[in-house]
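There is one chain below, alone, in structure tokens, taken in the form predicted alone.
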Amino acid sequence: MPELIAKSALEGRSVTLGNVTLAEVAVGPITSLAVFPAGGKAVAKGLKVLGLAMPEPGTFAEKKGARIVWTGREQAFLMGVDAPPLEGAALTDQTDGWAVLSVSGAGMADVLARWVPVDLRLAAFPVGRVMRTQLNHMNVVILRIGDHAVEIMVFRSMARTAWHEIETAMHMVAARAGVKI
């Protein structure tokens, strides 16, 4: 019987060009939570064990290695920990369906401005915020994790394409700045 070996979408790849670093991030388990009608109290009770609550629209929260990310009305991703039993919600393991890319550095917003149709500058998209948007033609979830850092969740099947698009933009921004590559 063959033995299957789990691999990340990009095998831990990382690159720095100019003042921007692109890297794959291992986030651990990803569980989708979809709250049933009238299930909010039960979900709140279950998440309390982790010190978390359902996030407000456009936000995420972290506590002791667990992260909860708003993904839509009455929906969220629980990341980094196994989901506790949650009455009042449908839980779906999404771990193998997503790849997470970190883009960080002073030129992060300039790089992503080439492919993302929303303003990712700090004043418009502060730390702790999340949005569902596009990266060129791909649906993504973007989390602002630091003043000059975001994490981009992309479907695993599009991880290499997303990497290519971002790395290409990094080359363009670095060339404009006169960085020798």
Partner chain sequence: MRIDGKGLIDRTKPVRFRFDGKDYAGYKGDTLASALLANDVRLVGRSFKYHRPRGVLTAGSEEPNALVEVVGPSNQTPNVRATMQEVFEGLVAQSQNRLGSLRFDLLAVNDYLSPFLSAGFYYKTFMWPRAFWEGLYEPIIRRAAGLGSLSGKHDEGTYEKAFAFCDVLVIGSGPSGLIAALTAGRAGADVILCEESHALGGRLLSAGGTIGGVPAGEWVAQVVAELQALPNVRIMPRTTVTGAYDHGTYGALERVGLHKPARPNLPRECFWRIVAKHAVLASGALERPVAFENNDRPGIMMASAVRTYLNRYGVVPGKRVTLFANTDAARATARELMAAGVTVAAIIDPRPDASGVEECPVHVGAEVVGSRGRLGLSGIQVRKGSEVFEIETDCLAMSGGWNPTIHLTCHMNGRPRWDEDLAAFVPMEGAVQGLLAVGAANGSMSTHGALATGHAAAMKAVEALGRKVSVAVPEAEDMPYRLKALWAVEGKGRAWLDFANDVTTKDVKLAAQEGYRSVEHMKRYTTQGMAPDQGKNSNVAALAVLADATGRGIPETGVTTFRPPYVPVSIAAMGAGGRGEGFAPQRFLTSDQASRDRHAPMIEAGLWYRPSYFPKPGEATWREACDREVTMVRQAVGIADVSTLGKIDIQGKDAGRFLDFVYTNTFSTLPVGRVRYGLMLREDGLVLDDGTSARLGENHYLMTTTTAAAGLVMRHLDFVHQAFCADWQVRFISVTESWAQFAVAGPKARALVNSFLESPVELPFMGVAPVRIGGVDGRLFRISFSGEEGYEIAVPTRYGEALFRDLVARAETMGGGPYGMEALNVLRIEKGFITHAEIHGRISAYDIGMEKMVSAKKDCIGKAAATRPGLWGPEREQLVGLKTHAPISSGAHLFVPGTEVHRETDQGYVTSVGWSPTVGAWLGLGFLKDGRARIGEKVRLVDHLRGLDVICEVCHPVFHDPEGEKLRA
Second form
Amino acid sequence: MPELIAKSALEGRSVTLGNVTLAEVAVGPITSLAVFPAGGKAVAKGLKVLGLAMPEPGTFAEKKGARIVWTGREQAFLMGVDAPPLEGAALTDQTDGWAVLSVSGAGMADVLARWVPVDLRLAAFPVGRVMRTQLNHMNVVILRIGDHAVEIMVFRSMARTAWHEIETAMHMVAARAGVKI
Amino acid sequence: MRIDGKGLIDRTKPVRFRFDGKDYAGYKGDTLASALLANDVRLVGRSFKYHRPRGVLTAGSEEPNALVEVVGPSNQTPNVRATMQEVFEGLVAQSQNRLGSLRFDLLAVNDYLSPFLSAGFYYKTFMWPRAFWEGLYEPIIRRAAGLGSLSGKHDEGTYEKAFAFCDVLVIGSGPSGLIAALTAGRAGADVILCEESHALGGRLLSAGGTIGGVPAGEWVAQVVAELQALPNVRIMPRTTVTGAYDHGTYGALERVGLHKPARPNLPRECFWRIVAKHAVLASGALERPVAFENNDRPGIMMASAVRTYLNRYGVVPGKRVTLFANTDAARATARELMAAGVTVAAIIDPRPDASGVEECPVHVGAEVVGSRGRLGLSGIQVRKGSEVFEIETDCLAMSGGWNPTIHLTCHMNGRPRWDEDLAAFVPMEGAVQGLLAVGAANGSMSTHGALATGHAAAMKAVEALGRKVSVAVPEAEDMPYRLKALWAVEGKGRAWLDFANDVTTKDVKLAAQEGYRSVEHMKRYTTQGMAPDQGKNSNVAALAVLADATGRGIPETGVTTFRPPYVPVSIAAMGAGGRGEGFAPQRFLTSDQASRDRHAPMIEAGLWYRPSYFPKPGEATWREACDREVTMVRQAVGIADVSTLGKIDIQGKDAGRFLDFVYTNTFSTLPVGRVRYGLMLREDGLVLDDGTSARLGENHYLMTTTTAAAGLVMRHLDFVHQAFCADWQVRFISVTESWAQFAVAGPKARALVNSFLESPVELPFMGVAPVRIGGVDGRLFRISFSGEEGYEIAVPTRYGEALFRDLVARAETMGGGPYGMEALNVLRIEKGFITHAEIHGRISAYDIGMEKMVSAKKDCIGKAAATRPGLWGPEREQLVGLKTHAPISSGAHLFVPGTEVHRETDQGYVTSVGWSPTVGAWLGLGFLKDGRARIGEKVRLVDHLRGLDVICEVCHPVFHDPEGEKLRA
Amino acid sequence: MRYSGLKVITEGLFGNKGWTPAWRDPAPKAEYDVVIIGGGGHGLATAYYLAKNHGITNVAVLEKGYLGGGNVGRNTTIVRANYMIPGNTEFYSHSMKLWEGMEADLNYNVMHSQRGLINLFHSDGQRDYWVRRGNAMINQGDDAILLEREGVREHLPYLDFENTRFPIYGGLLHPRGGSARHDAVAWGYARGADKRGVDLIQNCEVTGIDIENGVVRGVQTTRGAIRAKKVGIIVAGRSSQVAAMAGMRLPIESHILQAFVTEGLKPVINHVVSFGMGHFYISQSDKGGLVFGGDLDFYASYAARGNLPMVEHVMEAGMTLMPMIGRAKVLRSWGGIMDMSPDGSPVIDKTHVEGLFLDCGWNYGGFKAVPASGWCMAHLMATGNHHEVAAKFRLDRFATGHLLDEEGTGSQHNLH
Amino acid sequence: MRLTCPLCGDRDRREFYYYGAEDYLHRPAEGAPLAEWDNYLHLRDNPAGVLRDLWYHEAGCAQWLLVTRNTVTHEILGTELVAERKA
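I would like to compare: after the form predicted alone, may I see the structure of the form predicted in complex with its partner chain?
Time for the whole complex; same chain goes first.
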């Protein structure tokens, strides 16, 4: 009988440079909920046990370690807990599909501005909002979890590239910090 | 020459730098141009065509002459404007475009040949004999042309790109830009203020005067201090906005580290994509030269540049200065020079009604008609009425008036408007949505005009943003702008328009004479405006000369189009991140490290890296490893990571119906627990992709796609779903990344699989079942891409590496092991399985013998268009196998043996080949006209490129186990 | 006036006063045998060959702007005959032969330079594709040489062979490929046509096509009505608008293609080089500028200007392939309007209106096709028969499925 | 160039994949003559002016958008989800 050892994409590594920290974080199970036509009511009922509801576009909500994240039209990711029995939606395990990177610190937005083509100003992207966008040439899901903190979900196979891009930007931002204008 | 007590340079910080091998001293705050002028270096370059001696003309990014190479420790940068390069300790620069030294450039002979090098001369000669163009003329022309040199070495510098968003983008920090930024900033709007120079203030740094009762410099300092204190204002010095694009997007180039020695990780440049709700174009205006004979000598400069060098850098570019200008404003240059104790030999003002009263001689109604001095100006000839006289001078400050810097307003095809009073083009309002031009950029030439219009534009933006603010416009100079348009002084000699490309008034007139009368024809024929300054210094004057030559007015003559970028931008900056592996993401398999541990060469498969083969000690070539791996699979068992295949989880009551619509064949009838091969067409009837789909439950399917088409298929499914059946009960999502999947293939596959399953299963061929492995839920498929009994085992990705290592270890105990892409390819060729080498986008189901898979009972994507007559019949090339005993190649073409080899006799081509250790022959797949009817015939395979000419037997494409007994065993 | 080196010298000695206009500036006549709509490269070449090959000189070329103002004056100037599919190979082969004699024929130096084109490949699959193509070129009678990695290195030592994202496996060298001075091609044909009596009428926009009982009678223009026995529509990116005047809906979508040129540099790139992973192709002009381009902006547009995402993609491709160009500065970018067809190949055909002909669908490969397109269109308009090397460029081939899809990307217009 | 995705908001053009004119939404019925398919797949009005066309928010929510815009000025006049389109 084989002994199957689980490995995350980046083995939980982390790095701090200047005022920014990059780390791979574990977020627990991820389940995609894709609501069928006319399935909304049943899904709402199923989610009630967790105290959650299908999120509005571009938002996520958290309750007792469970997080529900809008990811598309009539679609959300339930994270951190196993999905409850649910009618009205297609449930698909996405746990292994993603690597999750946390970027935090005062320079977070400066670092991400090197790669992400969306407005990250707090007023445009406040805490509790999520977006699907790009990080350089990779598709990502970005959650604003704090004024100076985001979590970035990237396809697991591209985690090393994502890490490399963010770390490179951290180096360049840090090098600039020593630059007088 | 440096003037005491003048300038904004930091005289406490001397800086040493080197130019053309000689050491010089400057100060922090100097540009290379100001520092060279301070050291009385006037000759800094050679012109493009005639290799004429050239000196600094301007003090800005529009500089056409003073282009140099900056030499770093590892590489050099050509065509750097000396007027923009700040000096720093250790800066090394050298002149360019010369053969020999700068003083004795051998190519200066071109200047003597100039009568034969007139506009467009090269279109009329060098045609005979034909071979001489490429062999002789062109190489000589190429070597003589060009400006600076690239080193040919990889650019290892650091560059970055970034995005920024704001409410108000202010472009330029002169009086109009500063007040606009202050107004919007005080209103609480998010402001980005871009300034091309390293210091804010624009023209206020170069000129005297007061604003709101305080000296202009003091006002600048106050405003800048306030802006710096506002958290909603971001000041970006050394940043040139280079382009206006759709919907409020602007490109901007920031010179981050070019003004200091290289430092690790510090970008040289950053290319910004700025998205602004509103923009204020406060880019000022550019002073324009006057064309007169030999107006290009070192020492002849723009009047405003002379003023800038004096006031901003404390430098005077000569000992006896003269001024040739047609506006009152330019007189300030002369007055300030005199106030600083510099001799002004004369003012030449072509306006007959201009004032003759200054503290130096003034020649009203006069023109400069010539100059002398080989490597630098020593005197000018002045004509007044019928009299021509000489004035000794080593610096002529000239001004033909000003052109508003309107370039960005034209980047989106906006045509500028001719303003007769200014004798200049001004922006067409609304040319760029959301952008308002202000100050001199919009023709408001006075300081007051700049402040008032800058303020008004910012107020408009503030109001549109729903904000409120009250900012008073301070008092400032409001002198009227009067000029007499003067483009070119009449005369016989060569008078330069485009200094950088050596275009003279004669060239423009010649173009008109030869019928190149459209402004675009003139530009293209003479190359006017196509040099590094893109005609910033010369386009309007050239247009005026053309208008004159063709008897038209300037507005009817038209204007060439300004295109981005406003200043040249390095490829490295706009391409930042692309260097090396950064060009595209890298995708790694969970087995990646395990494969590398076994020394497998990893090759790119799309974005993925897959093992090519797994070498064993003693194997000298990839073929040996490949042959071994093929035989291993055929005789024992092999393991391959197939996780790169696209996997799409499809659920819902209408899932089967949906698959029936996107596949040619039927999936709604597939029993639960079974897998079926499916063929997918594009709507144009040609093959999009193939793969297997499994029915995991009543309303649950798992589709697989090829690696190459995974993204394509997902997009296609999304379209079909959203466009045609959004109301169906079907939902799907990619699970490619969620599962690691491994092929276990060979006669011992079943034994291997059952050795690690918690409870062994008996799966029929094309069956699927959930399994448990070491406490983990997985899926087992009985499918084969090799023709052997084969399984694919899938586990959640996190267990992929562990499972791969385990499977390989088990296989090795059974005489098996891992196999790579090379063996996988041979195995599938032996079995006649197609890949995108075969379904390359021009192939129909008919071509691959799968027309019967297009179900007659239902509609599907591509079904109708596939019936087009051109996609059927014996003229089509059809999939066949090829067999022979000599090496063959993919890409070879097929012919009937004994016929000639050319296009008309071409019968088809080869898509895949491999040596088959199983069959003991070279096998190929290819497409042959009416191929299915020709099985058993011989064809001649010709690969000219590799020198192959081989007779092959045409076969059914399935060479190995044609009955499929092994698959079903 | 005949151009020559001697003429340049004698004129130079006498102040260049004797040069005469390269073409006349005639007013439109009331009637012509043939009216060509569009004074771009293809239109001018068609007029030239109508006069030269068929003796039809009562011809007007109507241009709404200035001669050569369309794509012939805004492209990356690449000339090649490296096609794969029968129907295309013979056409571009013919075009290459015309290029090779163009200067002598036109008495105008278009600076056609056969400096060699190298198409790089970056995988075994791409190699197979290029080998197939190279063999098709040789079967056609043209030239192609397969270079493996080291062979590429000999020609292009400055490429990044070590670090690049998609390693260089090799390349297909097309020695007769190269470049030319784009404007000169338009001017050379214009001058040649004018000399043979063709009226080149600029600033004359066609506003209508007169058709009676299914037969073309002439055109309406901003400079008045002009009668014509035959009318050719040769207007590239504007094909749909002009064809609509004759009630036609074309298989064309107009798209933007951007291109770029750097400041002048001393010679560093001697070939035309084309990257295989993402669109990027580059050469160096005789003036020293690096001229390069990439893919379409990909959205339908008539704006003749582009946006940054494709600009950046092209630059990134350049940086991964040949990082030695990093410090070259882009001087100018521009956009042209491309008439994209559903298989990437053009149309030279009659229409449903008698006497009305169509030459369009050049996608973004029209420059190198200029001579053969003019040659074949003139042949069709003069004789009523398709020229043998352009016999497959039929308008109805999309309906019938007789496709000429070099890239295999299918009927989506912008993918070619 | 920027497009407003009805779900994701204002986004850069680089996040989108372009297909073509809205013609692709009007798929002929099963059994329609080939001429109709020619019209559907190949022939286009290709207006120099207002066009409705199809964009895929590939790097975002994976929705297909029906965009109304001007091909000459690039002005965007409206966007809607293909899946929820009105006509």
